[in-house]
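Only one chain is included here, represented as structure tokens and corresponding to the form predicted alone.
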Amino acid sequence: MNSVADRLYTIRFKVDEKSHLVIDDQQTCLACKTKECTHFCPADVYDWHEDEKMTSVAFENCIECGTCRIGCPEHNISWVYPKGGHGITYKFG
């Protein structure tokens, strides 16, 4: 069976210049003890930087599964579909 990384390799992206994922308040991330977004995202979009006390968002890796929309316990992530013509293309539709 293929690993998640192998399967993600078959996905193609057309990246927009502007992120469709936004951290609403970095102070909320700072207060979050579990940093769950760094664990539940299958595409490793979110990364906590202890030295900068902030969560970065690599929206270019997003597979539009929407997990972050419901997974953040503080509802601190704004998620919308990428604008038309951008986003993910799956190999089999």
Given for the second form:
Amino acid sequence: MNSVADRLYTIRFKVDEKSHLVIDDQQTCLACKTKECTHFCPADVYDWHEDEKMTSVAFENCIECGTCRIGCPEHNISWVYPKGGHGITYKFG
Amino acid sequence: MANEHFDAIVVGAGPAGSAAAYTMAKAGLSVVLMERGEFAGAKNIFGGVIYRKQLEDIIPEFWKEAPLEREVIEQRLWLLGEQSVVTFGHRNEAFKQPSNCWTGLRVKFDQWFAGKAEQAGALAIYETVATELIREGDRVVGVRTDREDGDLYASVVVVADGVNSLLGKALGIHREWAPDEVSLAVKEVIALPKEKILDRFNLEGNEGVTIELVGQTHGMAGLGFLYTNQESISLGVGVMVSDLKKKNIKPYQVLEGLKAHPMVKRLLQGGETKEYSGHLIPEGGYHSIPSLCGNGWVICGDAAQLVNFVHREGTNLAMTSGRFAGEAIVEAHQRGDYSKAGLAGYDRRIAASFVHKDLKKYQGMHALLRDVDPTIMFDKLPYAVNEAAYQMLLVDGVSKAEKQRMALRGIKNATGGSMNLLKLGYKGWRAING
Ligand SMILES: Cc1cc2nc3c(=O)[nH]c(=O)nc-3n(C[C@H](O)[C@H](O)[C@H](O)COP(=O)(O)OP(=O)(O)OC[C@H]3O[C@@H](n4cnc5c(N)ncnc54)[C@H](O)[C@@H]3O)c2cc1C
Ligand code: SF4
Ligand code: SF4
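Please show me the structure of the same protein in the form predicted together with its partner chain, now that we have looked at it in the form predicted alone.
Let's see the whole complex now, leading with the same chain.
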């Protein structure tokens, strides 16, 4: 149980085609000093790409905790729930 | 779904929503219980303690049918050093007659509880997100959903949508939570054979143990937990989001650190992780509670920050607030008045209950956690206490008087000197006796 992939493998996902997480402005990410979304997210959804100067969003791995909505210092993430019945389903909880 | 009108729509089938829906349906109101997950509990996790009293007030003798894990007969508190622990605990046979609380798993429990609301007559609608509140003037009159033709109308909407409460925000009763008003918890359910659990925790039959873990959170304000289920262990750690933001560390690495602690590791030995999960916990306390009702709406549970994080009580406050909301709505229904004044019975009930009183008692706790350097309480102090215990018990020729001086010095240094220790003690005392 070391990588985040191993961890996420224990959860059932029903992925929507459309992302429920949207970065409002990549320029804001470029200027963001901490890029902290890339470490506080418990599912490693966010990654900063230095060459492309952008934050990528692996929304299909999101476990819907809400931390990035509150934690992004620039409030640069538009955050809604996945469509009804989509996203994660736990088996123990 | 269009054009239908209900007495009440409950958004969220967690403990708060199911308690509200059950109470209203039982009194004969037409109730919709709406949940975004495939079923109730699909999206929900917790540490795992379910308390008797508040659920018994809703469903007498529920323990004869509810899916519960173990009857908690012992609660432990562990102060962790790097490779050591100072332990406190209380075990009591009296916790069995009847049980004070049980461990549980939300996927089973929430389905059962929502099922009770359905049996009482509530119409459950799953796989549906309430995306907006529909308003007429200053009144809430229904919810918009992500289904086609998905508008539903009702005399009142119960907002029980949990800690993220997008609907609460849409109502404008609370702004976005600040990062120090919530903790992020990550958890693993680790399968372990029953006999191992009984042996390792000194248990028989259905008995269970809870352990709260202080320390080893990289200096962040937070707590770990390790609870026994029937055939698994729930292990998790929650840390304040404001602290997590400052550290360049991933939440699951904090959990991994706890798992590797020598005292924890041996309890989990041979176990297999069956599930990883994460969730926020509201930790703003008393001063973060928004107004609880208005024209055509009430708000309950985590959505209203009704969590006593000092005692890790949340499900019980959620259930009680849901029941109170339900009862107040039944009265409002009888009078035909769903205005803020008509729903004020909800405010009154909360104010007169343990929900309000307990949160008020700890009202200073949030400021204490916000203002005191978290490394003192969650890192240096647990270390100093472990070091003091180690030195006192180590027989190495140093006199006991000298050891006592060293221990005290260690604890003083951990807080930055005697004055700070006194101040911290005073602040702590005030915080829990607000
Ligand atoms: C790690 C952890 C450990 C905890 N440990 C304990 C403990 O040991 N004991 C204890 O008593 N409490 C504990 N708590 C707190 C407890 O879990 C919560 O206080 C409690 O679950 C709150 O209940 P609720 O009904 O208000 O919210 P929730 O249980 O969060 O339920 C909200 C529901 O609403 C649904 N929903 C949200 N938005 C929408 C929408 N727009 N449309 C449709 N559905 C929606 C969600 O899917 C969810 O099912 C813990 C919490 C965590 C995270
Ligand atoms: S923390 Fe916010 S602003 Fe910074 S990189 Fe992440 S999304 Fe962009
Ligand atoms: S909601 Fe939680 S899991 Fe999903 S992207 Fe945000 S921080 Fe990561």
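Between two forms, the rigid core is the largest collection of C-alphas that superpose within 1.5 Å. Positions refer to the first chain, counted from 1. Worth saying up front: this structure is predicted, and the values here are computed from it rather than measured.
Tyr9 is among the residues whose C-alpha shifts by 2 Å or more between the two forms once the rigid core is aligned.
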